[in-house]
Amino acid sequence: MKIYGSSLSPYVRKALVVAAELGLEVQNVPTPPGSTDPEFREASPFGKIPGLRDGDLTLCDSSAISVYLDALHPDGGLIPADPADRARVVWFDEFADTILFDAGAKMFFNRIVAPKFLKIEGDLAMADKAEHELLPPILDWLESVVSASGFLVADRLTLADISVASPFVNLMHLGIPVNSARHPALADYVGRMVQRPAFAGLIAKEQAFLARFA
């Protein structure tokens, strides 16, 4: 099974962490978004990452890939069967892919991708606005919904946790930690999530890669 894309993308990272947490072996094929590689485009016709190939099956979109991977596992586990819990997992996954990702992407693209990889000037005003105006209310809300168990849904690890934690890795790469004084529950939550082996291995590789462009 192959997953195309770079784990610097929160979407690709999410799919890779889901596979690792489920104990599924996948080959990560480093692929930039928009690549014209025929095999990648067969999996992702519009050039979005991640793409997946499993035998004759090709699939794109991190949420669709995550659902497929969860269904492959004998016991599933990351997407609860309970209707209310399942709906909440879908909500957090969508929240992470849109609202949280949008704020983080404005910072990551303009401060790292544009100047370091594309060799163009990033829109630093946009990045600053995202950090100081878009991000704080998102963090405030997440602080209010992390349960005493340390998870978001069903008092255990679900796709919701993986989806939400993934964009925070990009904030870590930017040097923007969660302020433990203002958001103690969220800071603890993110800290524990990124220390999970499925996340930690990817983060170490990403840090080594980014260090080459420092």
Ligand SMILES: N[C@@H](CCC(=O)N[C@@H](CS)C(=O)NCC(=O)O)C(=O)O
Contents of the next structure:
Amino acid sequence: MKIYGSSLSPYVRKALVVAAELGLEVQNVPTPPGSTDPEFREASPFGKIPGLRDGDLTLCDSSAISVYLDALHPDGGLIPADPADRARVVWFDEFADTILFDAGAKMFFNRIVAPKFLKIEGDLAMADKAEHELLPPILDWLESVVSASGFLVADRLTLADISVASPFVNLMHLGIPVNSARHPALADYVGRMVQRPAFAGLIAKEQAFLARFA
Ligand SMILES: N[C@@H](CCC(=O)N[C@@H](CS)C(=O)NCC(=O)O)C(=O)O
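Give me the form predicted together with the named molecule now, not the form predicted alone.
Whole complex next, starting from this chain.
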């Protein structure tokens, strides 16, 4: 099974961590967003990463890919069957992909992707506004919902945790750790999530890659 994309994208990282947590073997095919490679475009017609190929199946979108990977697991490991838990997992996944990474993308694109990879000037005013105006209320809300169990839903690891933790890795790359004085529960939660081997292995590779562009 192949997953196309770069794990610097929180969406690709999410799909790769989901696969690893489920014990599924996948080959990550490094692919930049917008690549015109026909094999990739068959999986992701609009050029967004990640894409997936499993035999005859091609698929894109990290949430669709995560649902597929989870369904391959005999016990459906990361998406609970209980209706309320299942719906809450979908909400956290949606929140992470849109609200949380909407703020994160404005920082990551303008401070890292634009200047380092595209060699163009990023919109630093947009990045600053995202950091100082968009992000704080999002972190305040997360602080209020992180549970004492250390997981967001059902007191165990679910897709919700992987989806929500993934954009925080982009914030780490930006040098914006969760402030443990203002958001102690969230800082602890994110710290534990990114130490899981499935995240840690990817993060080490991403840091080594980014260091080459320092
Ligand atoms: N909802 C999609 C979002 C995927 C996405 O927007 N990926 C970005 C990279 S972080 C991308 O490929 N952008 C290129 C583009 O929009 O053309 C998912 O969850 O996979």
